[in-house]
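What follows is a single chain, given as structure tokens, in the form predicted alone.
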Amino acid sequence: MNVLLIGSGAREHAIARAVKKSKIESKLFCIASNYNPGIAALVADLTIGNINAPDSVVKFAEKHSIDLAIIGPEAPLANGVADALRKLAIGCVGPTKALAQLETSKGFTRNLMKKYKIAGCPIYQNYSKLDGVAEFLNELGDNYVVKFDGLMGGKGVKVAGEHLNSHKDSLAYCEEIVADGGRFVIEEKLIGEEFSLMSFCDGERLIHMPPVQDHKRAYENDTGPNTGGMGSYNDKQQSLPFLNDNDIHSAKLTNEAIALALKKEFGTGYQGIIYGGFIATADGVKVIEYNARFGDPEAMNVLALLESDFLELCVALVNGELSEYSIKFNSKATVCKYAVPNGYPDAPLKGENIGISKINNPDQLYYASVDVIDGQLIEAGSRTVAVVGVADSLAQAEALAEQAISRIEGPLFHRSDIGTAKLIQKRIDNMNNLRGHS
């Protein structure tokens, strides 16, 4: 079987490793936006190209007689790469452009939830101009969020009291979006603890992965600007310390309801990864947003735990046969931490040398935004490398991740608090307070 991987970050490095572990005999090919040495070591051909251009991807797929494609990032989905591959009868782990609106348009997803009465939708309004914005902000008071309605790499969300200090600030941000021809959503600010629940979907059935908590803020103790994600963790027994069984059950039901609503809306089933971004609140689990692919960094956590054959799972997904597939995750804890360039995310360093020779276990390391020039690994301007610790407890997994990431040399920083007992206890205390438990 010839398999095509689209993308070249740490998420795709994790996917490439999972494919190569399969007992299915396969050749892996990759079309990438930058050179990833980790992926390059696993594939028959890594070609730098425009991963967002359907024609380029199709040409590459035809050249290598591809049977199955796995799309890593969101932009190729938004540009219809999955549609183009399906026209060639290539099975694709990734939805069509229409179904990918689940991620590419926050307004679409809110309207879908409202139309099909899916639980967990906050009060919201969609806008393409400023009419009515001031009135809706007055209605919400200081309890609101402004979201750019499109892809911004996790950086288009502005929260009142954190990024926006007044209605005047908010109106200025909305005006900026409108001036650029964009749309936006204003919705009530949800208070609680965020988590991700990703599910494999074959068009009919879903198989859920363990829940993970991502950390969007750049600096320790959840401060600083939003990023694509500085790291993530999950606890053993496929849970998180601040969630109860009911929270996880609610999230699973919501992912299932979303898949059903999409099928009703478009008459065709969603094939790929449904990624729900949830928040546990005093009033139950609510939806922050949806993504249409594996999370990055969450992919590193769940794929490190996957005991089943990943490529078999992908084949079952594209053939609509997930019900016949038994999936198993290891009941361990994982902690993923990203090393990012100094200045990230607003003014990241580029082109500086980094060293990984002191890493003891290369299987812990995932390459992201890097390049290799004259045999030297350099940072390419975004999240640089990730490490994952897997162990029987969160404390052990965190220690492994911290030990590994501290050995990476170069002008980089990371969040040493991700997965620590102190930060996790803060999450537990917060949820206990919200739920009225002492």
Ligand code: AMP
Given for the second form:
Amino acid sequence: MNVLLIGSGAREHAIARAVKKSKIESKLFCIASNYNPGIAALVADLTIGNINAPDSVVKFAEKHSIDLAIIGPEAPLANGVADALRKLAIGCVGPTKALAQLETSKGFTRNLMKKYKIAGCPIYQNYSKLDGVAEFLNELGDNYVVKFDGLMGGKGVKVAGEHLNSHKDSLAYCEEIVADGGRFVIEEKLIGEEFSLMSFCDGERLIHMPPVQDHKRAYENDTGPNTGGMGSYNDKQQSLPFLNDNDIHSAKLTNEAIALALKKEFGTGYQGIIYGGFIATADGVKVIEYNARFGDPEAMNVLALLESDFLELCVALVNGELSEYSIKFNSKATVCKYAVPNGYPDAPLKGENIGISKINNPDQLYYASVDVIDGQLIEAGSRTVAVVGVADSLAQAEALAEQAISRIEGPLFHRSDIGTAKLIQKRIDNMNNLRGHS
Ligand code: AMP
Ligand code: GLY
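Requested next: the structure of the form predicted together with ligand AMP (the form predicted alone having been shown above).
Let us now look at the entire complex, which starts with that chain.
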């Protein structure tokens, strides 16, 4: 089987490893936006190309007689790459452009939740003009969030009390969006602990993955600017220390309700990964956002735990046969940490040498935004490399990740607090306080 991987970050490195572990004999090809030496070592051909242009992806797929494609990032989905591949009868792990609106339009997803009465939707309004904005802000008082309605890597979201300090500031941000011809959503600010729950979806049936918690803020103790995600963890037995079984169950039901609503809305089912970004609040589990792909870094956690054959699973997914599939995840804990360039995310260093020769176990390492020039590994300006620790306890998994990441040489930093007992206790205490018990 000829398999196409689209994308070249750490998430895609994890996907490539999972494909190559399969007992199905396959040849893997990758169309990439940067040279990822980890992926390059696993594939028959890695070509740097425009992963967001359906024509160039189709050409590459035709050249290699691709049977199945796995789309890593959101931008190719937003640009209709899955539509173009499906036209060639290539099965795609990744939805069509219309179904990917689940991620590409926050307003679309809120309307979908409202129309199909899906639990967990905050109070919200969609706007393309300023009419009614001031009144809605008054109604929400100090608890509101303004979201640019489009792909902005999380950077279009401004939260009252964090990025917006008055209705005047907020109106100015809305005005900026309108002046650029954009749309935006204003919604109730939710208070609680965030987590991600991803599901494989074959159009009808879902298979859920373990819940994971990402860390969006750049610096220790959840301070500093928002990033793509500095690291993530899950606890043993497919749990998180601050969630109860009901929370996880309601997140799964919400993903199922979303898949059903999409099928009703479009007539065709969603094939790919449904990523629910949830928040556990005093009032139950609510939806922060949806993504139409694996999370990065969350993919490193869940794929490190996956015991089933990933490629078999992808084949079942594109054939609409997930109901026949029984999935198995290891019950260990995992901790993933990213090393990022000094200055990330606002003014990241680029082009500096980094060294990974001191890492004992290369299987723990995932390459992300790197390049290789004259045999030297360099940082390419975004999240650089990720490491994962897998162990019987969170404390051990954290220690393994920390040991590995501290051996990486170069002008990089990481969050040493991710997965530590202290930060996890803070999450538990926060949730207990919100739920009114200690
Ligand atoms: P998003 O791109 O929608 O995931 O938003 C980025 C980040 O903004 C989320 O990870 C949350 O931390 C925060 N955020 C988004 N929506 C809300 C909300 N309704 N209430 C509180 N925080 C939010
Ligand atoms: N971990 C956040 C994301 O993948 O969007």
